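We begin with a single chain expressed as structure tokens, specifically the form predicted on its own.
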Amino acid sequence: MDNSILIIGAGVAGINCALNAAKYGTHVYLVDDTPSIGGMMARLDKTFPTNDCSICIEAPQMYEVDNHPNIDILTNTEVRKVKKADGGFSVRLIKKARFIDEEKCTGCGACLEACPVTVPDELDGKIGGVRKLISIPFPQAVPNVMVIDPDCRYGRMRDKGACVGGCVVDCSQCRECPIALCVAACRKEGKDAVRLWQANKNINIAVRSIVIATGIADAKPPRGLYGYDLYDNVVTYTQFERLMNAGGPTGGQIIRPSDRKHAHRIAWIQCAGRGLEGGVPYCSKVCCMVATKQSIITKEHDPQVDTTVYYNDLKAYGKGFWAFYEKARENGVKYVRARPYDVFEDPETKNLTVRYEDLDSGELRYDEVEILVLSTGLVANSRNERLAKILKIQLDKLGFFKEKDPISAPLETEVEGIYVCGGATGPIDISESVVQATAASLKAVSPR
């Protein structure tokens, strides 16, 4: 215990914390309830303000943290109970089932082939993405190995035609599973590193810090507003993100998801349902410089694309911010300073009439475009409010962690001992969040 620590959350701040303090000489368990480090920065196409690949700067780190000899990284687990013990914390760990032997699985893909349940994936199912029961949950993901969707285990996608479920006798009873597709292709493959009667595994760990670096997640749109839910062609900034990632479901191209053909007029609507009922009431600071950095690169693709971005105030806070916007406009990109107000669909075209009023010169105009992209903000994980629960430690009204001062005692929480970075404190760039993880990691090994 004396020289480990925990970090809660695997995404960039998470991943440059655990590396930092493994540099130390510090034991770090690297904690995420999903089946792969990475978080959102594993899914974007590229990063502003110099559009960089996102993936050919994280997988790299990615890479050095499931290497490195300090770092045990603790994939589908959930952090369930914290003691104060002994002048650090005893902690209770929940390694959920993946249903696969991570030790065996090389990640071949002959079960994913042999899989009959096609399911739309829960990031891109909007813009055409999909995904099978049984799938590694991105190219470069770590570790690389599958996981096997608990639906299907437990017999709710029988319905979908899923072949696992229909036994009498459970899978935690029975060795020799005759009927699932996936275990055949598996052992066919030399490898039976499918294991349909895994059960999850409780770890009991004790360390002398911990670091909550569980980022942020993307608004979700209430149904209707812009047209969204209601029109196909109405999509949020990070769908967008993964219609232009050639990671993506559509290998990069900029498409519209009603008719599978490349837009040529899109459009941005800034602050998108910020002050009402349902919407972020806040800035979220990165949303003007995705949405220049998304209109760069789709001028990238095709020159001859009608770009506007409708904005209210533009935060360029940054270094190299300002110069990015200004690239954009050199570009060709339109910056509108609009209230749109109303949008409709075209039965037959399936475009899109933006109704706005320009606050410049005070006029109600209409566009019409072939996509619409919503920029709604970014908002706390829905995992803090149950981590503040277990660690003891308070929420703002926001629901992001409390630092105990801002001025005074950075990124500290009231319990001494923890410490919060990146998006658990609020939202936060890529760039920002790796300062507030190399300043937490510090934080962490230090003694108290």
Contents of the next structure:
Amino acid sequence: MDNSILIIGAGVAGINCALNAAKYGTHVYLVDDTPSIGGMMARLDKTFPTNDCSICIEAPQMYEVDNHPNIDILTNTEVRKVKKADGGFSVRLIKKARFIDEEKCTGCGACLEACPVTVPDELDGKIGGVRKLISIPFPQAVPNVMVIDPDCRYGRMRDKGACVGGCVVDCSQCRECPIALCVAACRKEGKDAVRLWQANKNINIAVRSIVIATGIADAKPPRGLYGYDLYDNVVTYTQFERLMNAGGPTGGQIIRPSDRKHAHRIAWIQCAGRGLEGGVPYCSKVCCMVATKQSIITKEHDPQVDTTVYYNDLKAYGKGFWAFYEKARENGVKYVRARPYDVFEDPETKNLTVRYEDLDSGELRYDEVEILVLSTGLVANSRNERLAKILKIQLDKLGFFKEKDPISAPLETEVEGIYVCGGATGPIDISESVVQATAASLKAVSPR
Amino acid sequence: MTEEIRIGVFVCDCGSNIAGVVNVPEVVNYAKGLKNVVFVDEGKWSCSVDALSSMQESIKEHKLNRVVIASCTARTHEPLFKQTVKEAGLNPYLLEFVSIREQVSWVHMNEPEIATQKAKDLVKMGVAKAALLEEGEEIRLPVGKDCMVIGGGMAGMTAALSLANQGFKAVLVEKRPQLGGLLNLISTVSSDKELLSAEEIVRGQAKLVETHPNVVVYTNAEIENVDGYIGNYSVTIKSNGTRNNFDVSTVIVATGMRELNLEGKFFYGSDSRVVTQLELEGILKNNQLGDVKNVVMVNCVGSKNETRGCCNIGCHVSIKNALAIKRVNKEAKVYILYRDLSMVKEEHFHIDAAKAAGVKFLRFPDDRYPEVTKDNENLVINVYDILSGRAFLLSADLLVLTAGFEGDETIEKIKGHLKVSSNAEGFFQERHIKLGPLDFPADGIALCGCAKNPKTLKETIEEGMGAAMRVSIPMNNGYIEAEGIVADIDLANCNSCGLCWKRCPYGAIRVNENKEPQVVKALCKGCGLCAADCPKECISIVHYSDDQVLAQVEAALEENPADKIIAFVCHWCALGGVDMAGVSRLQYPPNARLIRVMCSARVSIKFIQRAFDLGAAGVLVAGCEFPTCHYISGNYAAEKRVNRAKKILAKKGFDPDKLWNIWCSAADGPKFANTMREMVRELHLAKEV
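Since the structure above is the form predicted on its own, I would like to see how the form predicted in complex with the partner chain looks, so please show that one next.
Shown next: the complete complex, the earlier chain at its head.
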């Protein structure tokens, strides 16, 4: 049996699992299906309840992973096949083409400047974030190399043949990108790292154990929920987080998507969608503290901004969380126990009126705000289902990976040698993810 | 005889990223003229495989004994170049990294001449420092394969078993006569399937622990003394009346928690019908519920107020116990009076189960707790329910208070033994709330379970395993290793003032019997706080010695000092902000010459003073944004020191307003760029330097 372990997912859980195992002396394959390690935490502005800058504390860990001799990072890579073999597992991975030679690319960005096609960023599109078709996922990305998005707006690049000549629109005829400008720019720099003909690559590895650390997803509000997707200034709590982030598309300016003006009245609706069709039916644990954090930071940006949190049950469960909530109130954040009913937009000002029942008084009230943030909760990753099939393990009824026996054997799955940690087990915060990741690393390296 | 200094300088074009702005051949020529420089090379891509091997050849061919790399940023590329020079046979601490991309070409794109001048200055500063560099080495401290686990509850038992299963020896110390901790007092634990007997869980685990050949259990035990640090703790305990001494390499703290004392609240202590949830557990466990007809539970007693946070488990426990009562006595009326129902994921659906079983929920306002009175010896609870908007009068023959928790009473003693800290609520304080949840600042001591904060059984078991992993790493390797950047104390001038060992965040400085401080180098993280604080200047930091940093200051200010700002920048966040400004191509004035330190706490007043003595226009100290600090609290120390420096400067006739500081996150490129603009404006600096 090979002595390596495989960790699927390289967010904060996967990173900590990998660092612990590697420091213990075990070789680790750290696989992520996105182009960089870092996961959700790399995109956050701050972490509650201390308001530590998220990337400031995560990036050193990312570099540590990158430099650790016991860790092989495989980004843009998916797990395709897993078979029990030799007391462990034989695993087929597929490294998706990123159309870049990872060895040669230095992340210098010359190609990025040359690329003529700008598209809305997946994460930041709603709040004005854009990227080029060739891009780096975020400034602290590891590995620090480019990735080409095959979804050109003129069509989809094929797996082979890529852009030049392979696109649905023949690129030699394409006025946007007539001569594969990125290739030329890279060559001009003395490199030749852009590989428009790169194909997916199979990689076979043998490991003794597998840790699932695929994380969690923020729930997308159903269209129309409190005006989401209908009104410009209704955003989700993850979009708002990007809005606050100095490394985000607005450089940390809390401005309205509709007119890019600073907002002076901002409200959060907690448990948005609970009990409604398409909403999250359970408590996601972290959203109360996320809203508390966001409202405090908003006040730090500008104390004059009026901030209100409409909530029902406050979840301030962890160490220092209650004091954090009290800090928010001291700083002037208003917490209103409320049941919001609906939201109307003023077509001229694009301001939003929230109609809600104040639970303390039982009265129906109206508030006008300039940005409305929906705390929609956390849900299982949609890709869990496919991975569970490949690993031959089960998901629970909410779509998270099922533990065999949560009390006496936490983090173990039905298959011996496959463990789970972090957001893959359910809603969880960063420190709990790190705890589980550390515990799972112990299971993964221990004799069976 | 001192060896001849032979410095090689490698300047990278980074394609056109540097060479497109900076006139690299000019920088190369300039470097050739610098003292001690014997070889200079320009590389198209210094980080490419070919360039690296040619660098190694040059090191050998020209017998280089110091190397300066002028290229991108140390934050991402220093490990690569360190490895490269190491493979060429050079000690990696003889490498100095100069950033002329993030700090020059990317941020002064439209001013090639000024950028070239700045690049030259930075190379000169790097060369000046390189001449003084000394060899460093990774330091190893042997660590044995035994661990003391303090506390024999579920966290401690799990930790001990996890260690024992890996072949390590675990010494489990429990103050009570039997293992099990809080779980001994509990009737049932809820799982996703059904209620489990706590007794079965605890006895099963205790048996595994007690019969494991690698675990030694001491019960009725009290710790009398703990001395030492990772690798060599010596412990004295008293167990069942006998004193025992033993040595261990690592320690896990799992001392658990206890319910708050509610004496006097709601007739608790004077009326036997008023009990806590933990006492109710005992009643349920021993089938002593009897014929209760009306049970009222009040949640959040003693918690969620000015002094104490949410107890994390009370909602869950009250619902579990309400259901348990309903199971024993279907006719009993059970009310749960609550503020917020804080239940996650599947747990959330327990609320529905309880409602279906007939448990009634009433929600009282945060500032209006229920009132309990006695009417002819009957307990009467007056509660205002927010949701229905009216008050209810409930009578109870059992009133259950969901009490908050605090750390175990042994916490104060253990804090003294291990030199660790706790918070105001009586729980131990972990190294970092997000990324160091199982560690204390000092290596080799881990923390788990309810000693940290209240948690569920599942979370407790996970923490027990996690803490075991944290101490297993050095035990499995047989050593801990520190980077070569460490403190070194020269005792010649030391007057045993004690500042260094008192302030070291890692307990890496210890005093011997002669009151002399000594650095346990393997524990030192190299922040340099001690060196900057030492009034006698006895402490030197490898790679960041006073001489080396001052050489950079002096080199930077050799020409046109009145236009220049000396910026001391911490490696972790502030330099991250600088790099972010570079990556974002934020253009800012070129007046600053950056000097990297590992932590802003390294910047001693002497450095600042020297810069002003030499005529610097301004000095900036940039560290991590509060509360983040890679070295726990270095930025707080730096802030205090900057304030002190201002007073000193004022006394000496300098303008203290020329000393600036910023606390900048690694994401905040705009903040650094703006600070540069502001400084240039406020200090009225000419742009061309």
